[in-house]
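As structure tokens, one chain now follows by itself in the form predicted on its own.
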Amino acid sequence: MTPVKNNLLLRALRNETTSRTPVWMMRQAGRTDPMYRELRQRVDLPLEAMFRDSDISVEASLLPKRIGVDGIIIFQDILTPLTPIGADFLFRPGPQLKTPIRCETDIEKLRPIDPADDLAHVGRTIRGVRAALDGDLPVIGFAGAPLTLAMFLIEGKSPGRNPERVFSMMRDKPASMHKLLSKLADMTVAYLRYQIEEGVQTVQLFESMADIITTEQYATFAHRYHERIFAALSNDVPKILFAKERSEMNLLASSGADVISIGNCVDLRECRATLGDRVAIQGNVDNQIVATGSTDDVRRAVRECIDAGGSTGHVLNLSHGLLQNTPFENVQAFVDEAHRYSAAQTESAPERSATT
């Protein structure tokens, strides 16, 4: 495959000085965009016809692009896989299950994915990202977390801030809830396994409702299957956790990730006092200053961010993803002051390369 041109984002993923920060934003392919809002109305589709139709991924992922990011995620959803294990998602405008997931009989019938077959879009939509970037920038693969994805099975829609059905069957059936949880795991190997064969360069796990549950409950049915994924995968491509709003460094460092997401809960300079060089860090700029701040606002986030993340093995990004009223030249200033000013604080800084 051709080789990558831009490769500050891949060397930050593997823990290496980089003569700047690289930078990309979580749903930076998406609303917030106004070329993506005349994407969405000349095609005129639901947004899973979308997802499906390759020709329109490739296009929107492509879009960031053009205001400088270091790296091009696929226009997906965590929801993708989810269709052919027999839970179809409709987006109408939020997602909808026809028929959650209520008893031990709804899990079992779940079917196993080949994703070559099940997912060929996906597989279609990673060729053509390739294709089109010819090397200039390196291609982000993700899958949503078993346990994100099995509030979503079980609540029947976006789970909210008290999923009581979730909440009840950690505490009343716990088999149940490891079973289903074990299915989902298998499916997010498979799928990410297939990602990478089709040429995602890194890839990130998203625990995206992992801020609403305690420690234990995340130690207990979320950490130990992210160990479980990321041992399954090759070590050839860099691989993100992204569990949000998580403080707990160490148990999240110990989840087999080569790189932890940071929210806002976490100070960058303690996270790095916390973990050493043993992983790489993303983050951690919060999504609401981008969303509601200034751009001088923006500006004087992402340089405290840099100042404090350092120049190896540091991503910036945000605390979570671009929330849908944010100012497009908001995202333009996170973009533009994340090039001007990293490369400013590193230029006379010699690189090296981290011990891999």
Given for the second form:
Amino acid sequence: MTPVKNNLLLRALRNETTSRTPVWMMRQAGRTDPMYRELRQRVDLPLEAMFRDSDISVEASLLPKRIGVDGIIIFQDILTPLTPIGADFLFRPGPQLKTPIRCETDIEKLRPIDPADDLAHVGRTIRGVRAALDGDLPVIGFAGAPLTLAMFLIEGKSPGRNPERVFSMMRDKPASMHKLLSKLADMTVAYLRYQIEEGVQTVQLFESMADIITTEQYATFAHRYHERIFAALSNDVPKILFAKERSEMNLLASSGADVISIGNCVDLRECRATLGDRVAIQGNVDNQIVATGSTDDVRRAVRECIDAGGSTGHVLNLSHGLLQNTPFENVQAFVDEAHRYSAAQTESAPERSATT
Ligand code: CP3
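Based on the form predicted on its own presented above, generate the structure block for the form predicted together with coproporphyrinogen III (CP3).
The next block holds the full complex; its first chain is the one shown before.
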């Protein structure tokens, strides 16, 4: 396969020193980009149909390239693999499961997946993105982590901050919960292995509902499955864990992830001090600043984050995904400042470039 021309992201994810801090944003493909909105209008399809069409998914995945990001995330949703396990959904406008999972029998009915067959459109999208990039940038694959997917399955929609049914299953039927999580973990391993075979160069596991549970629940119902998934994947691609707004750095680092994506609840410098050089770090500019601040606020936040992260094993990203109402000029300022400031830092400290 073509070697990657811009390998800053892959180097930082492998905890190496880089001549400039690489940058990408969670949820960069869509939502805030006027060209994405144009694409949606032009194709005039429901979101689930856009995800199934690999030509459209390739086009949407590539849109952020022009902003100057150092990696391209595949345009799909974390819910994509739920359809072949037997839990189909629509976006109206948020995800709506056709039949939520409520009892042991529903869990038993969930099928194992054969991604090459069931999710061939994802493989086509990955190959299409790799071909179009021709090695310019690395491609990021991803999956939803089991507990986050389970919450969507059980609630039948976005779980919100107080998913009663999820909490009562954890409390009253932990064995059923583990059965469901186990099936989802097997599915996720198959899905991520497939993405790697098709050419993604790094993978991120999204535990996007991690911020609404206790440490105990996180350890029992989330962390265990992260360990299982990461252990089953090849060491050839860096593995990123995004556990929304969790602060238990040692626990996260023991999941087997090579990179921990951090939110607003931890200080990047403290996080470095705790973790040493065990893992690389991704994050953590406050996505609210990018959504509501001025371009100067965004630029300042980027500079502070680059200073805190240092030049080894740091990927500049947000605390969480881009928020829906984020002005596109702030998105561009985020990336521009990452380039400008990182380059200026390297010039003023030429000895660092000797190590790259
Ligand atoms: O840039 C990217 O990150 C592209 C791929 C991507 C999408 N969804 C496309 C999408 C990724 C990585 C996701 C992950 C995802 N999807 C998560 C975890 C990530 C996170 O932010 O923590 C979650 C929880 C979902 C579930 C989901 N998808 C919801 C609740 C919604 C509706 C509301 C919304 O906009 O978030 C979606 C829709 C969705 N998935 C959009 C995109 C670009 C919105 C697109 C549109 O409205 O046109």
